[in-house]
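We begin with a single chain expressed as structure tokens, specifically the form predicted on its own.
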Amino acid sequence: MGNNVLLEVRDLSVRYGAVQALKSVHFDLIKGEILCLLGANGAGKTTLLKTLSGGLSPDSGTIRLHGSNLLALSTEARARAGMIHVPEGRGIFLNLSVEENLDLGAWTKRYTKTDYRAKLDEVFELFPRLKERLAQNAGTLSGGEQQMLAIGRAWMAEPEVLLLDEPSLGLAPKLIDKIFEIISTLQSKGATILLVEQNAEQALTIGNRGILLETGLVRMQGSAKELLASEEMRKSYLGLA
């Protein structure tokens, strides 16, 4: 494994009954990049997600983070490790203050007081929405500060990869591009993100690479520019001529 390759995917194949959901899948997600994963609904662009974070077990195949297997660890572990999962639908706690929220998404880190301030601080530079929020119940929150929260209470685990399920899904177009731009900020302050996305256009803009998912199967891989200048990707997932 290169040095600078922090998750290690092989052959990693997963069944939901009689579908087979994941087909030998194969990637490697290299430190600091932003990889987007694209396809159809009923890709397998979730199941992926949730294999890598400890939701669903695979039939075969390996995962490496550090050239460590993750496959050993439970999903508590691999939070631990730093396997960070936004998923799909934000799954913050609606019944919890926004405070709640953020300080629940450090419970894998063992910060001393002036670190947690300073992780908290950085989460308020970045969302400044939640500071004016932090005592209100994150219910109460409208649809773009509830994914600014998931993304906040991710960044308090101090993720070594956060995947993210559709952070844009929606929101209205002023706040997906503000989600963009933040997970751009994301990647400049180190992080190293896979981003399944629906608005393929609009994730490959700022990721580095992209991974094709197609019934389970990766049909395609490959630079973000060379994805978007693809025939095919144009007309079959982008939707341009």
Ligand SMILES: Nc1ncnc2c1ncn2[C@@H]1O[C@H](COP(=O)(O)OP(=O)(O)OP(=O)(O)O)[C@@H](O)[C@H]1O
Second form
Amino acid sequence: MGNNVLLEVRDLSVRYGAVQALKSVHFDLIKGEILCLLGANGAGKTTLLKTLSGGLSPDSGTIRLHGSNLLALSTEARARAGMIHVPEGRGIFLNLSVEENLDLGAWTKRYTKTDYRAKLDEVFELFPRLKERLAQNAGTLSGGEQQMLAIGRAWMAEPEVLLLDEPSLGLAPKLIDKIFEIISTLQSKGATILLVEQNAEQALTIGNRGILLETGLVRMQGSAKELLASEEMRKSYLGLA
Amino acid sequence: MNEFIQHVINGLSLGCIYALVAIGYTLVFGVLSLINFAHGEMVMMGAYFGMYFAKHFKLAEEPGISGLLLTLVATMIVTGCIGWCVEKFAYRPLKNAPRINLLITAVGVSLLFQFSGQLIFGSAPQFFPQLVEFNLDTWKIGELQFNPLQITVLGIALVLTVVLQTLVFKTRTGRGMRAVSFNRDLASLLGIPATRVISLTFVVGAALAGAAGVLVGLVYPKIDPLMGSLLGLKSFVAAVVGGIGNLSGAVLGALLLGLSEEFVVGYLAPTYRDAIAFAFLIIILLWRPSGLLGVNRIEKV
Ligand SMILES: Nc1ncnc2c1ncn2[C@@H]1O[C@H](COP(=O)(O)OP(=O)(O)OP(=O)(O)O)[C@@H](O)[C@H]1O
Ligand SMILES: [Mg+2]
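Form predicted together with this ligand structure, per the form predicted on its own context:
Full assembly next; the chain just shown is listed first.
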């Protein structure tokens, strides 16, 4: 298993002034898996993703991608290294068209015209809706379409690690199912995904493993099955008693 | 009618000069949310460099478009480099500091340039060499007379504006700029090098201001080290009127300002020339608080 570790996080502590948001967080992300990052509001999930992608710097700890130190790299350089973060609230450039957004997704990849076309077609296959909206201003998309665009844009970069922060937030149930289905599809296309979700049960259904964060601490860590079966998870997060 | 058209042309060529400067304000505001007060001084430095360059190579002895273009290109390169330095040494070190520090620094840089301008160039006005033939008889269509100087200025400013629009709206770099200007952190997440984009934005803005300096020198040959402040201020007004952060808005605001100034001078009283800019600002902003083409943008999602 050691060889398959793509991202290695050790003893990561992050604070906002006096607020300690992450306390010695410790986990591995294994190549090809979906790892669900669960926890209540304010548990530190977004903080963890921001720290991984470079928006925040930790007080202590290490982050390694393919064994090399990520903390030495700027946010841009981490994106070039294949760490693509779809932030909370989607992070669409609302002043640009759908096409320009997708194009910016491929910034780190200097695709040839043919490769670019092929990648774009792959995104359209995942989200046919985007193809119809190509010339439209991204600000005029519905919330669901914006989420599709955010994921599609991330896919343009051929991410090595995909960090998804609550992709199902604010979507209708049918669309949530669709987004989870897409995430599974991305995994089958070879992506490694760290998925932050409030829909814990649905996330664990498509996920391989899960981490439960509680006020900045890793409370529980294990296979999706274990977490789904755990008494504590069921009580506090799955609402199944 | 003839007179009217003459005023329109004068107004447009003045407006085009404002536009070149206003574009710089709006671009830098876009990527840094900074009102770059030192921007007007780039125009002054462009005018002085252009003057020394043209004098040194004796370009005024054989006035013509090639000498002018040469001066223009050299000036744009030099002011572009100055713009690069300003960003790198004055603003970049403050990238995590509060906005107000940046603003104060901008005022400081502006004063620094004004005073070093007086020190280096002398505070007495100097005269910009006449790089374009000024022969009123050559350009005539029926009753209409065209001042070749005005037309040249108009043409050059238009070309530069179109080149800039193409850069911003049609190229990869331009997409990067617009992404950074929407949200810098978001742009970094996609691997867009925000620092380089910002630096480039300063270079482009300063190069255009330098070009404006040369054009101002052609139209109003008396140049002095403080010329940048009023011109800069008016162009800033133009950018705000158009909706700061919006490129087409800056051009529109600048053209409107140039035209209204010219009409005030032509039909009302020349003394009100400078007051018009500010009256204009107040009226437009009362009517549309975010400028003509500005939108009330939701800040940082
Ligand atoms: N910029 C900030 N300054 C100070 N405290 C912050 C800041 N951002 C987050 N926090 C605090 O850090 C803790 C973790 O926040 P974080 O956004 O990581 O939670 P989360 O798990 O993503 O929550 P949610 O599910 O609501 O998105 C919270 O207590 C929050 O109040
Ligand atoms: Mg969050």
